[in-house]
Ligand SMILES: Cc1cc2nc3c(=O)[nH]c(=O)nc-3n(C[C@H](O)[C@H](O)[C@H](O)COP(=O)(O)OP(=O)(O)OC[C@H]3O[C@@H](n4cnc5c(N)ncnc54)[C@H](O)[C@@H]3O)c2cc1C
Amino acid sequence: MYAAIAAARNGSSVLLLDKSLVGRGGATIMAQMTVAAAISHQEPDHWTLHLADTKEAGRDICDGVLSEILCEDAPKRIHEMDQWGAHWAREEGHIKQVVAPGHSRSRCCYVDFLNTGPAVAGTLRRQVSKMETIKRLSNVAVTDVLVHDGQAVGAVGLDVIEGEVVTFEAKAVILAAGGLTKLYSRNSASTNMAGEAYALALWAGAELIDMEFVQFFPIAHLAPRLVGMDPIMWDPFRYKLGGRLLNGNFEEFIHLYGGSDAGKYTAVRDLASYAILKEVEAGRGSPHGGVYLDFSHLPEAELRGAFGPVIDRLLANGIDLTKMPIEVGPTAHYQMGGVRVNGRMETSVNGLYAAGEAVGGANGANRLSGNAISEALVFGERAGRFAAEQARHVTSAWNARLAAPAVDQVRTLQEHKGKSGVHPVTLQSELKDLMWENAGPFRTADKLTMSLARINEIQRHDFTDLAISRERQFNLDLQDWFELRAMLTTAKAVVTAALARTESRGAHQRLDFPDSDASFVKNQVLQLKNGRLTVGWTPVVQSQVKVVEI
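For the sequence just given: structure alone, the form predicted alone:
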């Protein structure tokens, strides 16, 4: 949405597509936590300090140019969102900011109560609706980005309501389809985050970078049963109130793994996830395969003061934080890798851009808490602005013949009977289990090789004869088929990259290579060449900015 707004106010006519409802799918609307920006409202701060924290969390492989852009532009976007009515929480007349794990300052703002993501999405929806040059199309799943002579010229999509093929002519295309959490059976985001942005980029000829770095959120809710609330809601509780993270023996343990977490929430996500899973592995986990998060030492008045009506929603779920701990554990949450872009958010394909979580590189091997929505706003604005500039200076190279293969594929599938009796969603479930078990928080060469072999087998054999309903309207089999195609491509990229990086760094933990290796302070680049996924390496783009002392 920010990309659409930026493109429109820079003179472009914009078509905003979403396979769900525009502004109501994806990850942002589910985010309940904070947005990092060095606006200095809570205490003196500077964007270079934010940059230093981002680089430290990223374990030496952040793209310096992208990290600088993220941290320098974040305050501008926060202030603009404030002008548009985002309703950031305030304290004594200024925007309230808190310290989040890995940050050296109180620089993370939010919207109470656990309403940051919905408020951001709602604010942007209102702005989009005010702009006559933005046309919105919901329930359209893009299946292919069309390229002619190295130039992105449009796309092909499936209207999932009517079952019709739709073609789109464009002078520039922006991929802002989010992450890949649907690849994992245990995940924190919307069910439509299936890694399409990465697959579409690869098929179009663009490069991916650092796909091995999938972030696993350490304290997602496991038990008791929680209905109608975000499984990663516990982060804000820890920011505001501390809370104790305890193993199955009710002992604090983060300090045993090189972190500091006693009474405060300071351990960064890769370390916290590692520590929790190691405790479970050692037989010191909670009954549901995680650890305990305990607030029972805090009075109810303090809990209500911090979270108001949320406490009643928890009580309706049978959770009384004053009397009982809850069980938490790691879950797939965010992709640090992604589409490789330059500072203009442009890929190696002319006219093809990316924004938000689709972009790889800015966060290195581990994303700093609070950088996700900042990244969406900052990279969205830049992608829209530079895509509009591109559109002003090129002539359309559209030719309907370019869309013919993609259109024919949809129509062939609509007539496909399928003899196997296996539906696409069945293979989706198998792939999600495969990725969680073999390419999840802990990895080995044997498990990754096993995953790669099975992914190849599905692509070559099982995928070719799936059962697809003959219905035209609301044909979920057809949508699931295209989603599975993208999931397999993206999963193969993750597994291939994880096999090639024979070390442990940040969110990528190899049990067979448990230490970090200085020779791997470099970025991994993937590309499709003649239908084969190739692996290459490139030096880390270093930041040239010096930290401003305050």
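The term rigid core refers to the maximal set of C-alpha atoms that superpose within 1.5 Å between the two forms. If you're wondering where the values come from, they're calculated on a predicted model, not measured in any experiment. Residue numbers count along the first chain shown, from 1. Compared with the form predicted together with the ligand:
- Smaller rigid part rotated by 21 degrees relative to the larger one between the two forms (C-alpha superpositions, whole degrees).
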Contents of the next structure:
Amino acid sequence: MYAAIAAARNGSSVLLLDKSLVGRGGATIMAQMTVAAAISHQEPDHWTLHLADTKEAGRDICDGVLSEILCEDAPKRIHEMDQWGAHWAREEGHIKQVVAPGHSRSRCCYVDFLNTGPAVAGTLRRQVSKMETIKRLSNVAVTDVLVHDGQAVGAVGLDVIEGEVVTFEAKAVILAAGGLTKLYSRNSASTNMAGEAYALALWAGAELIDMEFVQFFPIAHLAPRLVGMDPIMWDPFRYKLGGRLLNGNFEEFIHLYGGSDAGKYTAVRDLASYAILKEVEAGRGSPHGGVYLDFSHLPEAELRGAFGPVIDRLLANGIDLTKMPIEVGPTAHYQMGGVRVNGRMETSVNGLYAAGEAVGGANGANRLSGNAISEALVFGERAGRFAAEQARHVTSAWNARLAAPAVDQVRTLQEHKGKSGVHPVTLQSELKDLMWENAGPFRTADKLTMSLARINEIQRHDFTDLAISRERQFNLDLQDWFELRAMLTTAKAVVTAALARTESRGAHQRLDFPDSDASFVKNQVLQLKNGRLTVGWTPVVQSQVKVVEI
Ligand SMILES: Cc1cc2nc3c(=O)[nH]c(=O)nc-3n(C[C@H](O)[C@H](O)[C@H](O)COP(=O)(O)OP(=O)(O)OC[C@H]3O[C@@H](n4cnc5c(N)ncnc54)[C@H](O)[C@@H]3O)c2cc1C
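Can I get the form predicted together with the ligand as well, since the one above is the form predicted alone?
Now the complete complex, all chains and molecules, led by this one.
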């Protein structure tokens, strides 16, 4: 939405497409915590300090150009959103900012308890609706970006309600289709985050960077069922209150893995993930395959003081923290890698841009909390602005014949009988389990090799003869088929990259290569060449910016 706004105010006519409802799908609306920007409202801060923290978390492989842009532009976007009525939480007139893990300053803005993402999405929706040159089209899943002579010229989509193929002519295309957490059976995101931006970019001829770096969140909510609340909401409360992590026998266990909770739950993320998964493996997990997080040792008044109105929303979900623990466990949460772009958000394909979580590199091997929404706002604004500039200068190379293969694909599927009896969603489930078990928080060459072999087999055999319902309207099989096609391509990119990085760094943990290796201070680049995924390496563009003393 920010990209659309920026493109429109720079003179473009924009079509904003979403496979879900525009402004209501994806991760943004689910995010309930904070947005990081060095606006110095709570205490003196500077974007170079934000950059230093981002680089430290990114473990030496942040793309210097992108991380500088992220940290320098974030304050501008926060202020612009404020003018648009985002209603950031305030205290004595200034925007309130809190410290989040890894940030050296009170830098993270929020709206109110659990309302940040919905408020960000709502603000952008209102702004989009005020701009006459932005047309919105919901329920259209983009299946292909069309490229002619190395130039993006449009796209093909599937109207998921009517079952019609739709073609789009465009002088510039921006991929802002979010992350890939749907590749994993355990994920914190909504169902429409199938990693399609990465697959669309690869098929169009663009490069991906650092796809091995999937961020896993150690204590995401598993059970009991939690409706309308952020599954990763427990993190700030564990810091504030000291929730106890207990295994299935209600025993503390972090100390067995070299960590220490010492009354407060402060064990670092990778150690906590490791310890939890090891307890589960040893048969000491909680019923839903995680461990317990317990606040019941704390007085009710203290809980109420810290949780505020959240405690009532938990009660409405049947969760009384004074009496019961909840179950938590590691879950796929965010993708640090992604489409490779320059500072103008241009991919290597002329006229093809990327924005938001779809972009890789800014956060290196690990992302600080609050940096992802900033990234969506900052990169969105730039992608829209530079795409509009491009659109002013190019003549359209559109030709309806370019869309013919993609259109024929849909028509063929609509007529397809499929003898296997297996529906695409069944293979999606298999793939998600495969990725969780073998390319999840802890990886080995054996497991990665096995999952790569199975992905190849699915692509070559199982995928070619799937059962597709003949319904024209609301044909979920058809939608799932296209999603699965992209999921397989993106999963292969993650696994291939994870195999090639034979070290552990940030979110990429190899049990067979547990240490970081200085020779891997480099970025991994993937590209499709003649249908084959190729792996290359490129030196990290290190930021040379010095921290400004304040
Ligand atoms: C539960 C949760 C909590 C989080 N909390 C925070 C937080 O507190 N702070 C923070 O900084 N970050 C947080 N994050 C991460 C952050 O929310 C995301 O990285 C960010 O919002 C991504 O924004 P985006 O615009 O790139 O993508 P999204 O908001 O995910 O939007 C992508 C859109 O693309 C659409 N789409 C996908 N594929 C297609 C296709 N083929 N055709 C058409 N449309 C398509 C989707 O329907 C979706 O609407 C959280 C994430 C989750 C899941």
